[in-house]
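Just the one chain here, laid out as structure tokens, in the form predicted alone.
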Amino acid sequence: MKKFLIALIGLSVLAPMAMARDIASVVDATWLEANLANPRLVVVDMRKVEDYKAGHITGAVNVIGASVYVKAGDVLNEVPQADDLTDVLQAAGINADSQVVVVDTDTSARLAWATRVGWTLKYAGLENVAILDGGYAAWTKASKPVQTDPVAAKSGSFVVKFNPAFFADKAYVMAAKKAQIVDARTYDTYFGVSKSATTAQFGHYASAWPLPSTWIATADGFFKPKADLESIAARLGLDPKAETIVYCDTGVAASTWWWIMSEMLGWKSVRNFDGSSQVLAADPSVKYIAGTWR
């Protein structure tokens, strides 16, 4: 019996071990060239179409955007539901053991998409994904092999299983009142000097913390170093212990604050609000504050 035990105990502690990440959250080109060759690695090029086909990173996968956030009704960008999203994910070729690189044109205008494919395939189960540092652009400006003619993958096993920790929506944002809230959108925004066609209300919501997306990444189009990251969030007082919400818009830019909060800082309690501003605001009982400063 205490053998019986001690080797239950040791498949406990194994199990998890077995699932942690092996994959940074964010690749450069010449890690992802030097792994091209790696069975168990899927490059999602998330570009159109007609991009994809007019050159990509070899063996790279094309997935539709418009497959990975929906509209649900009049709501912009959101998760499929779990059949629809397995369906995606197996026909990219995607395994529960699949080191999964997203790839968008670049670290910059579309960082924000690419980090929102992210954070879904988290979201969605699995645990090795990572965005391409600069993206597509930066590939090719360093040379790397790319090809024309479309990738055919095989057939994927992956089950979308979503994990709750990752998610927050309405209901869940106006309960957190402990939680300290992140607005992803630019100054302006958050300010209500102006505001998004999708959001009702200008100004943003009671309690945020401004923390626009755009400090995310250098001019030259590559997220910024991972201490700089930390510091800005520590200089506006973010408790890196305490849950974490970030919204934006659509859900899309809070995503950007997602990926850094929990995927390369580390921090333990982090939800991306699902909906954000184009549903919170759309709330007449929901007051947005304008002309203030947290």
Second form
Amino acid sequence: MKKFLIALIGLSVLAPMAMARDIASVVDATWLEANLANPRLVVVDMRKVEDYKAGHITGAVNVIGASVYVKAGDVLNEVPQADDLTDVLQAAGINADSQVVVVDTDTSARLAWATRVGWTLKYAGLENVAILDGGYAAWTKASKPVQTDPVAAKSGSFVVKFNPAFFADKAYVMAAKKAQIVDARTYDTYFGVSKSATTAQFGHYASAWPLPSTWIATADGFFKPKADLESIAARLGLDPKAETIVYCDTGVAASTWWWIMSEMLGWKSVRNFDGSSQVLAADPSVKYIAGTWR
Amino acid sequence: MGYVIDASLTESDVHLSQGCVTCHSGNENAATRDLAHVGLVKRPSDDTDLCGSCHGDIATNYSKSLHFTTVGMKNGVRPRLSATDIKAFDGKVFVQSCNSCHASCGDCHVKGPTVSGISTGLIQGHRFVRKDDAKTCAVCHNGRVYPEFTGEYGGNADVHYQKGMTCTDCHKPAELHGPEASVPGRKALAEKPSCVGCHKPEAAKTDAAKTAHATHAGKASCSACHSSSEYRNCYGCHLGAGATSVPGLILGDNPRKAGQLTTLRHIPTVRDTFAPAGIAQSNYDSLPNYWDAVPHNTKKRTDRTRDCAACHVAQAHFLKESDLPVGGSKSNQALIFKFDK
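If the structure you just shared is the form predicted alone, then what does the corresponding form predicted together with the partner chain look like?
Full complex below, order starting with the chain above.
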């Protein structure tokens, strides 16, 4: 009886987690056009209001990026509080079973911002979140349908419930001795010849693997094929089964590899360190290492 | 690129069908560019009579508007100046430093304004557009209002921008084209947006909001609770050298409405700002260094709407004696807010 109960409890805890995604993690313009009429689909255009009003994917709602990453105290690009994020997602017409496609300008310069929004929505508890490959630029280049009238969505019912398994803070990172830590910044920053103004120290966190976010896109601004991305991580020596934590300067670039590892390649335990170096390197007890590779 | 004119407009648009020289002068029949441009007028709409020949009322009002006269800036410093100072100020400083920023009709309707030598060029190939906030308002108001509104400065976008509103959803032609009779500054405008013009604080959705609103009516401004993050405050301006800007969210006593707690913005005029022009500001202490501001970074929830103690216990963001600029105006003291009991 007792065993049975435990099994039951175990199941009920696991059940919501086990709900599988039923949309690819990255979709292309052709797929999106074919699915525009799907009532569960919500196309989220994260560009500025002015750009959105000048033209957007037919039916797309506008959720500016600045609604999804905010400054909290002195820390840039943080996840909003649950009630604020709930307001934003409900206003966009999002329900728990929605299939949300995130659209930014393009996937070269802006790719990390799209995956950052993607990560935040996954972390907020949504299952079916995808990124439009190539962004709005690829959509217009392919002459897909656009409109200028803003779309007012019927209010959705989704309530944010953060999934702690996708998230790391400073204390978690410092305690995670066995995890493989991935640094998604450029080689220059990793090695310590340059640094962002928001990061207090040159170099990288001890034992981190350098894996720049700029490696994930092709020259014409699309995600590289899955096999190529998988092989980059493999050649570096990363273990898909080990716990992985990705960081950068403010948790935006890091979301690229989080997206690839967790959503595209299906690694089971990947966390984005939201505060990243901005928080970590500001702690004088943490010593970043400059002038060495791993 | 930004200067290429959409050829189809030269016939279809009522403005361009007049021919370029009606507005720009110059010589249509000249053989070379240099000769054609002799006598060319780059900013034809600086002469409001030009547009006024067809848009009479707008042009008549506009010639009195703050955007055209920029007297708001002049009147902002005037009380600090003696009679002789005023003469020198109007002659030297005002024309070069303030009025050079004034807006022509074309700055809002035809061409992105030139700021610090940079221009984004014509809007839609010289079409006469009703509005294009991003290419017009945003360019001149790029120091504080626009970046605060979009979240680029301060990191928290205004809820109205989040909901798809832009400048001209609140600032209407009746305000921007100017009043029928001239006013000394924007506070005297009859037509201007106000929070309560669109929101009835007593009609909020939740009881918590209704109570907070009822208890503080007249005692704390809307922004005192709803301004979400730091906005730009400028310090230490010297003629010709400019000012430095520091982010801050500052709460203090409203200099225009004593007893009300509100958001204050530090303005950069210091005692010797106009010294290079030989202007003394004899009455410097008659005005404070901070003015009440409506920062364009409104949010429903802030640290203060979430916690009454932020004001009533911690006095978070309250202007303190130690914050006051050294050698600042003696009027600053009065802006430090003190609870009644």
